[in-house]
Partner chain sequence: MDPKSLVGTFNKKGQKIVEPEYLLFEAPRTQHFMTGSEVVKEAIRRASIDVSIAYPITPQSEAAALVGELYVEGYVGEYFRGENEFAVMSECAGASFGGARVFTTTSGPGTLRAYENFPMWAGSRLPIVINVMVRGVNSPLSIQPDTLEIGMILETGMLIWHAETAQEFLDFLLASFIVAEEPDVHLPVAVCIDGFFVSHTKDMVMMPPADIALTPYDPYRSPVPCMDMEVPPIRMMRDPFVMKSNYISYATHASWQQEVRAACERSRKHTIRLIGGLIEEENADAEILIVSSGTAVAQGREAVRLLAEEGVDVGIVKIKTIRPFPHQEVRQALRNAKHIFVPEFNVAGWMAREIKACIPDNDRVYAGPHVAGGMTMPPEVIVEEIKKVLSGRKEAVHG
Amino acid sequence: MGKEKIKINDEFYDIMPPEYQELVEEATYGKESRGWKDVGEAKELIEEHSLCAGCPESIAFRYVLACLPKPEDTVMVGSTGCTSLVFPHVAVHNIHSLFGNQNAIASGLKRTLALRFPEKVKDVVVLAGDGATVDIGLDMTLQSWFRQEKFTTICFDNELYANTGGQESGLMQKGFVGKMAPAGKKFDKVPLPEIARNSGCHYVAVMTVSKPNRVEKAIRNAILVAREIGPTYIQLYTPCILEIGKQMMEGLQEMRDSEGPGKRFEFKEYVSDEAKVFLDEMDAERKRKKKALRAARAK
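Chain structure, single chain, in the form predicted alone:
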(Lines of atoms letter the chains of each structure in order from A and count residues from 1; the text may use other names and numbers.)
(Lines give C-alpha, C1' and ligand atoms only; values in the text may rest on other atoms or scores of the structure.)
Protein backbone atom coordinates (compact mmCIF):
# COMPACT_ATOMS: atom_id res chain seq x y z
CA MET A 1 0.00 0.00 0.00
CA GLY A 2 2.47 2.62 -1.21
CA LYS A 3 1.65 6.28 -1.66
CA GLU A 4 0.72 5.66 -5.30
CA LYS A 5 -2.20 3.54 -4.06
CA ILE A 6 -3.64 6.24 -1.80
CA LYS A 7 -2.95 9.26 -4.01
CA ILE A 8 -5.93 11.58 -4.46
CA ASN A 9 -7.04 12.64 -7.93
CA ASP A 10 -6.51 16.37 -8.39
CA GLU A 11 -10.17 17.02 -9.19
CA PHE A 12 -11.27 15.39 -5.92
CA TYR A 13 -8.56 16.74 -3.64
CA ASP A 14 -10.52 19.67 -2.20
CA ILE A 15 -13.50 17.54 -1.21
CA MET A 16 -11.54 14.79 0.55
CA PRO A 17 -11.46 14.83 4.37
CA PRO A 18 -8.47 16.75 5.75
CA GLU A 19 -7.40 13.63 7.68
CA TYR A 20 -7.00 11.74 4.40
CA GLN A 21 -5.16 14.65 2.79
CA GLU A 22 -2.73 14.64 5.71
CA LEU A 23 -2.22 10.87 5.43
CA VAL A 24 -1.27 11.17 1.75
CA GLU A 25 1.01 14.15 2.29
CA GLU A 26 2.89 12.90 5.35
CA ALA A 27 2.83 9.09 5.28
CA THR A 28 6.22 7.45 5.80
CA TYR A 29 5.71 4.91 3.02
CA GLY A 30 8.84 4.72 0.89
CA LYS A 31 10.97 6.53 3.50
CA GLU A 32 14.09 4.42 3.91
CA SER A 33 15.05 5.99 7.24
CA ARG A 34 11.62 5.63 8.85
CA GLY A 35 11.67 4.69 12.52
CA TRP A 36 10.32 5.33 16.00
CA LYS A 37 11.02 9.07 15.77
CA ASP A 38 8.22 9.31 13.19
CA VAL A 39 5.71 8.39 15.90
CA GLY A 40 3.56 11.42 16.65
CA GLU A 41 4.03 12.91 13.19
CA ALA A 42 2.91 10.22 10.76
CA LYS A 43 -0.85 9.66 10.71
CA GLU A 44 -0.64 5.97 9.79
CA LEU A 45 1.18 5.13 13.05
CA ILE A 46 -2.00 4.95 15.15
CA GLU A 47 -3.18 8.49 15.54
CA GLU A 48 -5.91 7.15 17.83
CA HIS A 49 -6.63 3.78 19.41
CA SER A 50 -9.31 2.06 21.46
CA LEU A 51 -7.05 0.56 24.13
CA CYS A 52 -7.10 1.63 27.77
CA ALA A 53 -5.50 4.97 28.62
CA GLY A 54 -1.78 4.47 29.22
CA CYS A 55 -1.73 0.93 27.82
CA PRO A 56 1.88 -0.12 27.05
CA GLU A 57 0.58 -2.07 24.05
CA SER A 58 -0.24 1.22 22.33
CA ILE A 59 3.41 2.27 22.71
CA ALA A 60 4.61 -1.09 21.43
CA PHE A 61 2.18 -1.06 18.51
CA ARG A 62 3.38 2.39 17.42
CA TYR A 63 7.02 1.34 17.56
CA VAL A 64 6.39 -1.86 15.62
CA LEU A 65 4.52 0.02 12.87
CA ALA A 66 7.15 2.75 12.71
CA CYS A 67 9.98 0.23 12.34
CA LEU A 68 8.56 -1.92 9.53
CA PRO A 69 11.17 -1.67 6.75
CA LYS A 70 8.50 -1.49 4.01
CA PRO A 71 4.98 -1.01 5.38
CA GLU A 72 3.62 -0.62 1.86
CA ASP A 73 4.69 -4.22 1.16
CA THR A 74 3.82 -5.67 4.57
CA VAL A 75 0.83 -7.70 5.72
CA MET A 76 0.31 -8.16 9.44
CA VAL A 77 -1.59 -11.10 10.93
CA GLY A 78 -3.29 -10.53 14.27
CA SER A 79 -5.29 -12.69 16.65
CA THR A 80 -8.22 -12.17 18.99
CA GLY A 81 -7.17 -10.06 21.95
CA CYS A 82 -6.36 -6.47 22.80
CA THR A 83 -4.25 -6.14 19.65
CA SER A 84 -7.30 -6.83 17.49
CA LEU A 85 -8.80 -3.58 18.80
CA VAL A 86 -5.94 -1.60 17.25
CA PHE A 87 -5.59 -3.08 13.77
CA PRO A 88 -8.69 -1.27 12.41
CA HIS A 89 -6.93 2.04 13.20
CA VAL A 90 -3.72 1.44 11.21
CA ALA A 91 -2.90 2.05 7.56
CA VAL A 92 -1.10 -1.26 7.03
CA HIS A 93 -2.71 -4.31 5.42
CA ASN A 94 -3.73 -6.79 8.10
CA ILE A 95 -5.66 -10.01 8.60
CA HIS A 96 -7.57 -10.97 11.74
CA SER A 97 -7.16 -14.69 12.37
CA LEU A 98 -8.94 -17.01 14.74
CA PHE A 99 -7.52 -17.22 18.25
CA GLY A 100 -4.27 -19.14 18.11
CA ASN A 101 -4.01 -19.99 14.40
CA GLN A 102 -2.19 -16.81 13.39
CA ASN A 103 1.05 -18.58 12.44
CA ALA A 104 -0.83 -21.06 10.26
CA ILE A 105 -2.57 -18.17 8.48
CA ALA A 106 0.76 -16.36 8.08
CA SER A 107 2.37 -19.49 6.60
CA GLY A 108 -0.21 -19.75 3.83
CA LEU A 109 -0.21 -16.00 3.29
CA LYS A 110 3.57 -15.78 2.90
CA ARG A 111 3.61 -18.59 0.33
CA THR A 112 0.66 -17.12 -1.57
CA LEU A 113 2.22 -13.66 -1.72
CA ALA A 114 5.45 -15.17 -3.08
CA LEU A 115 3.47 -16.75 -5.94
CA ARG A 116 1.27 -13.71 -6.57
CA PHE A 117 4.13 -11.18 -6.49
CA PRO A 118 7.24 -13.07 -7.63
CA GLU A 119 9.02 -9.84 -8.54
CA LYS A 120 8.54 -8.21 -5.14
CA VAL A 121 9.27 -9.20 -1.55
CA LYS A 122 6.21 -9.08 0.70
CA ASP A 123 6.90 -9.14 4.43
CA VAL A 124 4.51 -10.97 6.75
CA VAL A 125 4.50 -10.11 10.46
CA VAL A 126 2.48 -11.95 13.11
CA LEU A 127 1.51 -9.93 16.17
CA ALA A 128 -0.40 -11.64 18.98
CA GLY A 129 -0.60 -11.91 22.76
CA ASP A 130 0.85 -14.56 25.02
CA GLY A 131 -2.39 -16.56 25.12
CA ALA A 132 -2.51 -16.88 21.34
CA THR A 133 1.23 -17.45 20.95
CA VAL A 134 2.33 -19.74 23.77
CA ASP A 135 -0.91 -21.32 25.01
CA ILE A 136 -3.71 -21.95 22.53
CA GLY A 137 -1.59 -21.37 19.43
CA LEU A 138 1.68 -22.99 20.52
CA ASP A 139 1.37 -25.94 18.13
CA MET A 140 0.95 -23.70 15.08
CA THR A 141 3.64 -21.32 16.33
CA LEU A 142 6.15 -24.14 16.63
CA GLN A 143 5.19 -25.83 13.37
CA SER A 144 5.82 -22.62 11.43
CA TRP A 145 9.30 -22.46 12.95
CA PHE A 146 9.95 -26.14 12.25
CA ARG A 147 9.03 -25.55 8.58
CA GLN A 148 11.33 -22.51 8.43
CA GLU A 149 8.54 -20.21 7.26
CA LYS A 150 10.03 -16.83 6.39
CA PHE A 151 8.11 -14.43 8.60
CA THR A 152 8.44 -12.72 11.97
CA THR A 153 6.39 -13.61 15.06
CA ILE A 154 5.98 -10.85 17.67
CA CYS A 155 4.45 -11.71 21.03
CA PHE A 156 2.99 -8.96 23.21
CA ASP A 157 3.62 -10.61 26.56
CA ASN A 158 1.04 -9.34 29.07
CA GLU A 159 1.87 -12.26 31.38
CA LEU A 160 -1.86 -13.07 31.53
CA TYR A 161 -5.05 -13.04 29.47
CA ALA A 162 -5.61 -9.28 29.58
CA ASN A 163 -8.57 -9.16 27.21
CA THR A 164 -10.80 -11.55 29.16
CA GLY A 165 -10.33 -10.73 32.82
CA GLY A 166 -6.86 -11.79 33.95
CA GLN A 167 -6.69 -15.56 33.58
CA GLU A 168 -3.38 -17.37 33.95
CA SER A 169 -1.23 -17.82 30.83
CA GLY A 170 1.89 -19.88 30.28
CA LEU A 171 3.93 -16.67 30.32
CA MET A 172 2.55 -15.43 33.66
CA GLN A 173 5.34 -15.10 36.23
CA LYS A 174 5.46 -17.71 38.97
CA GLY A 175 3.45 -16.83 42.06
CA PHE A 176 1.45 -14.02 40.48
CA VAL A 177 -2.17 -13.84 41.62
CA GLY A 178 -4.63 -12.61 39.00
CA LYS A 179 -8.28 -11.68 39.28
CA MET A 180 -9.17 -14.88 37.46
CA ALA A 181 -6.17 -16.82 38.83
CA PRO A 182 -6.68 -16.60 42.61
CA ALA A 183 -4.52 -19.60 43.46
CA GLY A 184 -1.42 -18.00 41.94
CA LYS A 185 0.82 -19.33 39.16
CA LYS A 186 2.45 -22.61 40.17
CA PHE A 187 5.30 -22.79 37.66
CA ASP A 188 7.81 -20.52 35.94
CA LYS A 189 7.22 -18.66 32.69
CA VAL A 190 7.36 -20.95 29.67
CA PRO A 191 10.82 -20.26 28.16
CA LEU A 192 9.49 -19.47 24.70
CA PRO A 193 12.59 -17.52 23.57
CA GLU A 194 14.76 -20.58 24.28
CA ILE A 195 12.18 -22.79 22.59
CA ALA A 196 12.20 -20.46 19.56
CA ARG A 197 15.97 -20.71 19.32
CA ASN A 198 15.89 -24.51 19.57
CA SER A 199 13.02 -24.68 17.06
CA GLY A 200 14.94 -23.03 14.24
CA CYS A 201 14.42 -19.27 14.66
CA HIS A 202 17.39 -17.35 13.29
CA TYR A 203 16.85 -14.19 15.31
CA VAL A 204 15.30 -14.05 18.79
CA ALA A 205 15.01 -11.01 21.07
CA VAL A 206 13.41 -10.40 24.47
CA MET A 207 12.85 -6.89 25.86
CA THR A 208 10.40 -4.30 27.05
CA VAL A 209 9.45 -1.32 24.88
CA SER A 210 10.92 1.31 27.21
CA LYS A 211 13.95 1.84 24.94
CA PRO A 212 12.70 2.75 21.45
CA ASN A 213 16.12 2.60 19.77
CA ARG A 214 16.57 -0.99 20.91
CA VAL A 215 13.06 -1.93 19.78
CA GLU A 216 13.61 -0.35 16.37
CA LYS A 217 16.83 -2.25 15.77
CA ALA A 218 15.33 -5.56 16.88
CA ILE A 219 12.19 -5.21 14.76
CA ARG A 220 14.14 -4.32 11.65
CA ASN A 221 16.68 -7.10 12.22
CA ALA A 222 13.93 -9.66 12.75
CA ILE A 223 12.00 -8.72 9.62
CA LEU A 224 15.06 -8.49 7.37
CA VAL A 225 16.41 -11.83 8.61
CA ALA A 226 13.00 -13.47 8.13
CA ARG A 227 12.81 -12.05 4.63
CA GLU A 228 16.07 -13.65 3.54
CA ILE A 229 16.83 -16.59 5.84
CA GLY A 230 14.04 -17.97 8.00
CA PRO A 231 11.71 -17.52 10.99
CA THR A 232 12.37 -14.94 13.70
CA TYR A 233 10.78 -14.23 17.08
CA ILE A 234 10.48 -11.17 19.33
CA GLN A 235 8.93 -11.18 22.81
CA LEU A 236 7.93 -7.73 24.11
CA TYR A 237 6.75 -7.12 27.66
CA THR A 238 3.56 -5.06 27.42
CA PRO A 239 2.06 -5.22 30.93
CA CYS A 240 -1.66 -4.85 31.38
CA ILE A 241 -1.72 -2.02 33.89
CA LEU A 242 -5.41 -2.66 34.58
CA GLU A 243 -4.79 -6.25 35.65
CA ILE A 244 -1.62 -5.65 37.70
CA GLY A 245 -3.08 -2.73 39.66
CA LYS A 246 -1.07 0.12 38.13
CA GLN A 247 -2.19 3.64 37.28
CA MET A 248 -2.31 4.71 33.63
CA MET A 249 0.96 6.66 33.90
CA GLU A 250 2.88 3.79 35.52
CA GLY A 251 3.19 1.42 32.55
CA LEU A 252 6.52 2.80 31.36
CA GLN A 253 8.09 2.56 34.81
CA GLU A 254 6.77 -0.99 35.21
CA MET A 255 8.61 -1.95 32.03
CA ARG A 256 11.81 -0.21 33.15
CA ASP A 257 11.68 -2.01 36.49
CA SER A 258 11.37 -5.36 34.70
CA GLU A 259 14.28 -5.09 32.28
CA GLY A 260 17.35 -4.65 34.51
CA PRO A 261 20.13 -7.22 34.97
CA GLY A 262 18.74 -10.45 36.32
CA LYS A 263 15.14 -9.38 35.82
CA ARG A 264 12.75 -11.49 33.75
CA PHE A 265 12.87 -9.05 30.82
CA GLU A 266 16.57 -8.33 30.80
CA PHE A 267 17.46 -7.68 27.15
CA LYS A 268 18.53 -10.87 25.41
CA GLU A 269 19.30 -11.45 21.76
CA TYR A 270 20.17 -14.56 19.79
CA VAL A 271 21.43 -14.45 16.21
CA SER A 272 22.21 -17.58 14.22
CA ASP A 273 25.55 -17.76 12.40
CA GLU A 274 23.83 -17.38 9.04
CA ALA A 275 21.82 -14.39 10.24
CA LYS A 276 24.91 -12.77 11.75
CA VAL A 277 26.74 -12.87 8.42
CA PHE A 278 23.69 -11.38 6.71
CA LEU A 279 23.25 -8.57 9.27
CA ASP A 280 26.97 -7.75 9.15
CA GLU A 281 26.75 -7.41 5.38
CA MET A 282 23.67 -5.18 5.72
CA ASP A 283 25.47 -3.01 8.27
CA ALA A 284 28.53 -2.70 6.04
CA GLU A 285 26.33 -1.68 3.11
CA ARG A 286 24.62 1.01 5.21
CA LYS A 287 28.00 2.39 6.22
CA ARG A 288 29.15 2.46 2.58
CA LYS A 289 26.02 4.40 1.62
CA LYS A 290 26.51 6.92 4.42
CA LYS A 291 30.15 7.40 3.47
CA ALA A 292 29.23 7.90 -0.19
CA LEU A 293 26.53 10.40 0.79
CA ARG A 294 28.95 12.40 2.94
CA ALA A 295 31.48 12.42 0.14
CA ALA A 296 28.84 13.66 -2.33
CA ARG A 297 27.79 16.46 0.02
CA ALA A 298 31.40 17.55 0.53
CA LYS A 299 31.91 18.17 -3.21
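Switch from the form predicted alone to the form predicted in complex with its partner chain and print that structure.
Since only the chain itself is given, any partners or molecules it might have are not part of what comes next.
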Protein backbone atom coordinates (compact mmCIF):
# COMPACT_ATOMS: atom_id res chain seq x y z
CA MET A 1 0.00 0.00 0.00
CA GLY A 2 1.47 3.28 -1.02
CA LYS A 3 1.01 6.61 0.67
CA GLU A 4 -1.72 7.56 -1.77
CA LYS A 5 -3.94 4.88 -0.24
CA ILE A 6 -3.63 6.22 3.28
CA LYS A 7 -4.08 9.85 2.33
CA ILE A 8 -6.57 11.54 4.63
CA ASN A 9 -9.72 12.90 3.11
CA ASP A 10 -9.54 16.73 3.19
CA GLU A 11 -12.84 17.03 5.04
CA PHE A 12 -11.64 14.80 7.82
CA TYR A 13 -8.06 16.00 8.04
CA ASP A 14 -8.47 18.22 11.06
CA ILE A 15 -10.25 15.62 13.15
CA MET A 16 -7.60 12.94 12.62
CA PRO A 17 -5.14 12.52 15.50
CA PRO A 18 -1.95 14.52 14.85
CA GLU A 19 0.21 11.38 15.04
CA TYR A 20 -1.83 9.91 12.23
CA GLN A 21 -1.45 13.03 10.14
CA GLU A 22 2.30 12.82 10.70
CA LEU A 23 2.35 9.17 9.67
CA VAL A 24 0.68 9.98 6.41
CA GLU A 25 2.89 12.99 5.72
CA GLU A 26 6.28 12.01 7.06
CA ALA A 27 6.68 8.29 7.60
CA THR A 28 9.22 6.37 5.54
CA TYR A 29 6.89 4.08 3.61
CA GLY A 30 8.36 3.52 0.20
CA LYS A 31 11.83 4.82 1.08
CA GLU A 32 14.35 2.31 -0.19
CA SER A 33 17.22 3.43 2.01
CA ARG A 34 15.24 3.30 5.25
CA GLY A 35 17.10 2.10 8.32
CA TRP A 36 17.73 2.69 11.99
CA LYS A 37 19.20 6.12 11.32
CA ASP A 38 15.70 7.35 10.49
CA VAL A 39 14.84 6.96 14.18
CA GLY A 40 14.60 10.52 15.45
CA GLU A 41 14.77 11.94 11.91
CA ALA A 42 11.56 10.74 10.30
CA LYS A 43 8.18 9.80 11.66
CA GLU A 44 8.51 6.37 13.21
CA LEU A 45 6.08 3.53 12.61
CA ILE A 46 5.70 3.17 16.34
CA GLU A 47 3.98 5.69 18.54
CA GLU A 48 4.42 5.92 22.31
CA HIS A 49 4.48 2.54 24.03
CA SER A 50 3.32 1.19 27.35
CA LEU A 51 6.39 -0.86 28.22
CA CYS A 52 8.28 -0.18 31.45
CA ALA A 53 10.45 2.93 31.22
CA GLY A 54 13.86 1.91 29.89
CA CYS A 55 12.74 -1.51 28.68
CA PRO A 56 15.11 -2.54 25.87
CA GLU A 57 12.15 -4.03 24.01
CA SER A 58 11.22 -0.48 23.12
CA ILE A 59 14.42 0.35 21.27
CA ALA A 60 14.42 -3.11 19.73
CA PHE A 61 10.94 -2.42 18.39
CA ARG A 62 12.06 0.93 16.97
CA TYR A 63 15.00 -0.64 15.16
CA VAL A 64 12.97 -3.51 13.77
CA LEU A 65 10.31 -1.18 12.43
CA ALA A 66 12.82 1.29 11.04
CA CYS A 67 14.62 -1.55 9.22
CA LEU A 68 11.68 -3.32 7.58
CA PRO A 69 12.65 -3.22 3.91
CA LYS A 70 9.09 -2.60 2.72
CA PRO A 71 6.75 -1.59 5.54
CA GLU A 72 4.06 -0.50 3.10
CA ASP A 73 3.68 -4.16 2.15
CA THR A 74 4.52 -5.86 5.43
CA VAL A 75 2.09 -7.50 7.80
CA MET A 76 3.36 -8.38 11.27
CA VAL A 77 2.16 -11.11 13.58
CA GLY A 78 2.57 -10.85 17.32
CA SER A 79 1.68 -12.88 20.35
CA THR A 80 0.59 -12.23 23.90
CA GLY A 81 3.30 -10.81 26.14
CA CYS A 82 4.97 -7.46 26.69
CA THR A 83 5.21 -7.00 22.92
CA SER A 84 1.42 -7.06 22.67
CA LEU A 85 1.34 -3.78 24.61
CA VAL A 86 3.19 -2.17 21.74
CA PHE A 87 1.58 -3.59 18.62
CA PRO A 88 -1.60 -1.53 18.76
CA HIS A 89 0.64 1.54 18.35
CA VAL A 90 2.45 0.12 15.32
CA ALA A 91 1.69 1.53 11.89
CA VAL A 92 1.81 -1.59 9.80
CA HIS A 93 -1.07 -4.04 9.85
CA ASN A 94 -0.47 -6.51 12.65
CA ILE A 95 -2.35 -9.41 14.10
CA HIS A 96 -2.68 -10.43 17.70
CA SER A 97 -4.87 -13.45 18.15
CA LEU A 98 -3.72 -15.93 20.82
CA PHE A 99 -0.68 -16.71 22.92
CA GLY A 100 1.78 -18.95 21.08
CA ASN A 101 0.06 -19.43 17.71
CA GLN A 102 1.99 -16.68 15.91
CA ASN A 103 3.82 -18.94 13.43
CA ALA A 104 0.59 -20.72 12.55
CA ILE A 105 -1.17 -17.42 11.90
CA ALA A 106 1.78 -16.28 9.81
CA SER A 107 1.73 -19.50 7.77
CA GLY A 108 -1.90 -19.04 6.76
CA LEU A 109 -1.40 -15.32 6.23
CA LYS A 110 1.73 -15.53 4.08
CA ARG A 111 0.26 -18.20 1.82
CA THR A 112 -2.91 -16.16 1.42
CA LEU A 113 -1.07 -12.96 0.58
CA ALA A 114 1.03 -14.87 -1.97
CA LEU A 115 -2.19 -16.23 -3.47
CA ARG A 116 -4.02 -12.90 -3.52
CA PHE A 117 -1.11 -10.75 -4.68
CA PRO A 118 0.95 -12.91 -7.05
CA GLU A 119 2.50 -9.84 -8.68
CA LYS A 120 3.47 -8.10 -5.46
CA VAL A 121 5.89 -8.59 -2.60
CA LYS A 122 4.07 -9.01 0.69
CA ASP A 123 6.41 -9.62 3.63
CA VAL A 124 5.19 -11.33 6.78
CA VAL A 125 7.21 -10.85 9.97
CA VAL A 126 6.53 -12.58 13.28
CA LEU A 127 7.67 -10.82 16.44
CA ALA A 128 7.04 -12.56 19.75
CA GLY A 129 8.53 -13.25 23.16
CA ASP A 130 10.62 -16.22 24.17
CA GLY A 131 7.76 -17.91 26.01
CA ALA A 132 5.60 -17.62 22.92
CA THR A 133 8.33 -18.80 20.55
CA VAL A 134 10.02 -21.55 22.53
CA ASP A 135 7.50 -22.91 25.01
CA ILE A 136 3.81 -22.67 24.26
CA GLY A 137 4.33 -22.11 20.52
CA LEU A 138 7.37 -24.32 19.92
CA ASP A 139 5.57 -26.87 17.79
CA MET A 140 4.20 -24.16 15.51
CA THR A 141 7.56 -22.38 15.39
CA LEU A 142 9.33 -25.55 14.29
CA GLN A 143 6.60 -26.83 11.99
CA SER A 144 6.57 -23.57 10.07
CA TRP A 145 10.32 -23.98 9.55
CA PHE A 146 9.97 -27.64 8.53
CA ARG A 147 7.34 -26.59 6.01
CA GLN A 148 9.67 -23.89 4.67
CA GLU A 149 7.13 -21.13 5.20
CA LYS A 150 8.48 -17.93 3.69
CA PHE A 151 8.45 -15.51 6.60
CA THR A 152 10.78 -14.23 9.29
CA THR A 153 10.47 -15.13 12.98
CA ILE A 154 11.92 -12.62 15.43
CA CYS A 155 12.12 -13.59 19.09
CA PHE A 156 12.48 -10.91 21.74
CA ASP A 157 14.40 -13.02 24.20
CA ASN A 158 14.19 -11.62 27.72
CA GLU A 159 14.81 -15.07 29.17
CA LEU A 160 11.57 -15.22 31.09
CA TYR A 161 7.82 -14.66 30.97
CA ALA A 162 7.84 -10.95 31.65
CA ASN A 163 4.24 -10.08 31.07
CA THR A 164 2.98 -12.53 33.67
CA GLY A 165 5.58 -11.54 36.23
CA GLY A 166 8.89 -13.30 35.66
CA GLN A 167 8.25 -17.01 35.38
CA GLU A 168 10.68 -19.60 34.04
CA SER A 169 10.89 -19.88 30.25
CA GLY A 170 12.74 -22.34 28.04
CA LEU A 171 15.18 -19.57 27.12
CA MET A 172 15.94 -18.73 30.76
CA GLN A 173 19.51 -19.46 31.83
CA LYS A 174 20.15 -22.61 33.82
CA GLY A 175 20.25 -21.90 37.53
CA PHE A 176 18.35 -18.61 37.36
CA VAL A 177 15.90 -18.29 40.22
CA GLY A 178 12.59 -17.07 38.91
CA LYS A 179 8.97 -17.62 39.62
CA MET A 180 8.04 -21.25 39.01
CA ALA A 181 11.78 -22.00 39.17
CA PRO A 182 12.04 -21.47 42.91
CA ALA A 183 15.17 -23.58 43.26
CA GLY A 184 16.76 -22.27 40.07
CA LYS A 185 16.06 -23.45 36.53
CA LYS A 186 17.13 -27.05 36.20
CA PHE A 187 17.97 -27.28 32.49
CA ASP A 188 19.95 -25.32 29.92
CA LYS A 189 18.74 -22.45 27.82
CA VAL A 190 17.05 -24.10 24.83
CA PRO A 191 19.45 -23.82 21.86
CA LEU A 192 16.82 -22.46 19.50
CA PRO A 193 19.27 -20.90 17.01
CA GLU A 194 20.94 -24.27 16.49
CA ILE A 195 17.53 -25.92 16.27
CA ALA A 196 16.47 -23.28 13.74
CA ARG A 197 19.45 -24.07 11.58
CA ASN A 198 18.69 -27.80 11.72
CA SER A 199 15.01 -27.22 11.08
CA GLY A 200 15.40 -25.51 7.75
CA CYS A 201 15.99 -21.82 8.50
CA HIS A 202 18.10 -20.19 5.82
CA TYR A 203 19.28 -17.28 7.87
CA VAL A 204 19.73 -17.30 11.66
CA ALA A 205 21.20 -14.53 13.79
CA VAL A 206 21.59 -14.06 17.54
CA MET A 207 22.57 -10.76 19.11
CA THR A 208 21.64 -8.06 21.57
CA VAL A 209 20.21 -4.78 20.33
CA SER A 210 23.18 -2.73 21.51
CA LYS A 211 24.52 -2.28 17.97
CA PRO A 212 21.88 -0.89 15.63
CA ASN A 213 23.96 -1.35 12.47
CA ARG A 214 24.16 -5.03 13.15
CA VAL A 215 20.46 -5.27 13.94
CA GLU A 216 19.64 -3.44 10.74
CA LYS A 217 21.70 -5.77 8.60
CA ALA A 218 20.28 -8.87 10.23
CA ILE A 219 16.67 -7.73 9.92
CA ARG A 220 17.07 -6.85 6.26
CA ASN A 221 18.88 -10.08 5.48
CA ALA A 222 16.32 -12.16 7.31
CA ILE A 223 13.34 -10.56 5.61
CA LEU A 224 14.83 -10.61 2.12
CA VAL A 225 15.95 -14.22 2.44
CA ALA A 226 12.50 -15.19 3.74
CA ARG A 227 10.93 -13.43 0.80
CA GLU A 228 13.06 -15.25 -1.78
CA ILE A 229 14.11 -18.55 -0.23
CA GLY A 230 12.54 -19.75 3.01
CA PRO A 231 12.18 -19.33 6.78
CA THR A 232 14.58 -17.17 8.79
CA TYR A 233 15.06 -16.62 12.52
CA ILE A 234 16.45 -13.80 14.61
CA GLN A 235 16.87 -13.95 18.38
CA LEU A 236 17.43 -10.60 20.09
CA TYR A 237 18.36 -10.16 23.72
CA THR A 238 15.98 -7.59 25.16
CA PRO A 239 16.56 -7.95 28.91
CA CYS A 240 13.59 -7.52 31.20
CA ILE A 241 15.15 -4.95 33.46
CA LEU A 242 12.21 -5.16 35.82
CA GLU A 243 12.61 -8.85 36.56
CA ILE A 244 16.41 -8.95 36.71
CA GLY A 245 16.53 -6.01 39.08
CA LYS A 246 18.10 -3.36 36.86
CA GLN A 247 17.41 0.35 36.78
CA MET A 248 15.90 1.96 33.73
CA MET A 249 19.27 3.32 32.53
CA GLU A 250 20.98 -0.06 32.81
CA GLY A 251 19.44 -1.98 29.92
CA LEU A 252 22.13 -1.06 27.42
CA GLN A 253 24.96 -2.04 29.76
CA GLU A 254 23.24 -5.34 30.53
CA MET A 255 23.19 -6.08 26.80
CA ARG A 256 26.83 -5.11 26.35
CA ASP A 257 27.80 -7.32 29.27
CA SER A 258 26.05 -10.27 27.67
CA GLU A 259 27.48 -10.13 24.15
CA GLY A 260 31.21 -10.55 24.68
CA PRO A 261 33.15 -13.61 23.46
CA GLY A 262 31.73 -16.80 24.97
CA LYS A 263 28.76 -14.98 26.47
CA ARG A 264 25.14 -16.02 25.90
CA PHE A 265 24.50 -13.38 23.27
CA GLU A 266 27.79 -13.31 21.42
CA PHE A 267 26.90 -12.39 17.85
CA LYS A 268 26.21 -15.49 15.80
CA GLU A 269 25.02 -15.74 12.25
CA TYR A 270 24.23 -18.73 10.09
CA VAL A 271 23.51 -18.45 6.39
CA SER A 272 22.54 -21.42 4.21
CA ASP A 273 24.44 -21.89 0.95
CA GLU A 274 21.42 -20.84 -1.04
CA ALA A 275 20.92 -17.73 1.06
CA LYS A 276 24.60 -16.90 0.83
CA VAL A 277 24.52 -16.84 -2.96
CA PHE A 278 21.46 -14.63 -2.83
CA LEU A 279 22.88 -12.20 -0.24
CA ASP A 280 26.22 -11.98 -2.07
CA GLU A 281 24.44 -11.13 -5.30
CA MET A 282 22.41 -8.51 -3.51
CA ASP A 283 25.57 -7.02 -2.01
CA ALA A 284 27.30 -6.92 -5.36
CA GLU A 285 24.26 -5.26 -6.90
CA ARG A 286 24.23 -2.63 -4.19
CA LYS A 287 27.92 -1.92 -4.70
CA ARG A 288 27.42 -1.65 -8.44
CA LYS A 289 24.61 0.85 -7.93
CA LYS A 290 26.66 2.88 -5.46
CA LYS A 291 29.60 2.98 -7.86
CA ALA A 292 27.40 4.04 -10.73
CA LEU A 293 25.92 6.76 -8.57
CA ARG A 294 29.35 8.00 -7.55
CA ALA A 295 30.49 7.97 -11.17
CA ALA A 296 27.43 9.91 -12.23
CA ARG A 297 28.06 12.50 -9.51
CA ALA A 298 31.72 12.85 -10.49
CA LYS A 299 30.74 13.81 -14.05
